[in-house]
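A lone chain, given as structure tokens: the form predicted on its own.
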Amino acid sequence: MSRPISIVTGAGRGIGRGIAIELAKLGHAVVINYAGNFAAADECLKLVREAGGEGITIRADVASAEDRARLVTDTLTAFGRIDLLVNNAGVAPNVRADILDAGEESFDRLININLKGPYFLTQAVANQMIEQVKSGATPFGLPQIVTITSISAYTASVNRGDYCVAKAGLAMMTSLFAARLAEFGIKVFEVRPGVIATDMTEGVKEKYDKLIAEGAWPIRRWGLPEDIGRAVAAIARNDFPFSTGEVFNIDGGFHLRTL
């Protein structure tokens, strides 16, 4: 093949798609990974085609380990290598609940999905990575791992805190493997956006335009999936050679502490 391979977990709809298509703006070939919205995966695919990219969909559950298998090798069946990984997929609790309240039942599902299923995916990922680089299969540059995390891997959310322990999880797991990785060359790094509009946040949208209008973060809109489809872009580019590990806020300037 003669693009450059990514894949995309959870790239159906929002962020996930977002990233599809300004990778296939530069002419990736994508797997369109998706957990059960065929009909969005599919219009994905056609939107990276319309883009200027090539693709596959592959259904697979990452918190399922079997599922995860089968991407890998579907990938390489249909594609012999993996240049990048993006680590997107994930899920918002089914009830936002106060942690004094909140049941496993939940917390297990999230951490499954969200950081269980994306540690074992990058590990996967990262030993086919590690051959190819040894056996020169590297015509793009070498490969890289991207995870999609959040601003809540640093925010406390306390009507949800399985899902920030698990960005919190996830934004480690970048560490990590940043650190084991490098000496094949492969780098790793994580994006962090902050409040974008999609699917998860419209039920909260009421409460975001009000905050956005208070001033809850210095660039005052929404954050859209193009714009963390373009900070992937950047690296899948690799417009930073020497930097791994690295976080990339895209949050409007949300991180930023000012009086």
Ligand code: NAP
The other form holds:
Amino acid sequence: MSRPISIVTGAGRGIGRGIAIELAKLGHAVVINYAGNFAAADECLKLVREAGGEGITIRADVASAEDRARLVTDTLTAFGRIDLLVNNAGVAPNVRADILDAGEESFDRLININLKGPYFLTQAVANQMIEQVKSGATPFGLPQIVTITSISAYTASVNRGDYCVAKAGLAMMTSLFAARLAEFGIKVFEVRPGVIATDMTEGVKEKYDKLIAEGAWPIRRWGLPEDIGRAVAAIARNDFPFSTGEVFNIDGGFHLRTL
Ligand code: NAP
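So that was the form predicted on its own. Now I'd like the form predicted in complex with the ligand, please.
Below: every chain and molecule of the assembly, starting with the one above.
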């Protein structure tokens, strides 16, 4: 395949779709992974093609070991290589509950989808990438891995502790794989979004509209999937050749401490 090959998990809608479109603008072939919403994934594929890319859709639950293995093998069957993995798929808690009450069921679901899934998908893809590097199958440069975390990696929201713990874990996952894969030239990055307008935040739109108006972060607007997509595209273009394990805050300046 004479294009870079990317897997974007959870690419049917929201941030993942924004990433897929920006990668398509760079000419990538994008594997559009989704959990169940085929119509959204198919629409994303159409947009990817319109943007100059190519792609396929693959339904796979990142929380399932079997599905993760199939995602990798189906990608290799279709394109023969993986140049970029973007761990984006993630869910919010079904119900926001105080950490003094929240149950194990919500915790297990969140950790399985948001942390264990990307952790072992990264492991599987990293081993594939190492083989590619060893065999010289790197026509578009050395492979890279990007994980989409959240300001929740360091911001304590006591009504969704499971989500915060999962995102904090993903931040460490990035450090771990960056350290382990550097000897192979495989670079690993974290993109840390602030509040982004997607289905995930639709239910709390009014709350965030108010917070934005009050200046909860310096750049007073909602983040857009395209904002995250452009950050991932910069990494995909290899614009950071002497960096790995780096965190990119795409949050309107939320992380700044001001006095
Ligand atoms: P979204 O609009 O709810 O879209 C989620 C996407 O992930 C969908 O494509 C969904 O597939 C897919 N997905 C869900 N569970 C999956 C699973 N088990 N296996 C595979 N795919 C799965 O969410 P979003 O706002 O774009 O969020 C994307 C990522 O950014 C998440 O990791 C989220 O935590 C993170 N994030 C979001 C915000 C925000 O403000 N929106 C801020 C910081 C970080 P289907 O379409 O098939 O359901």
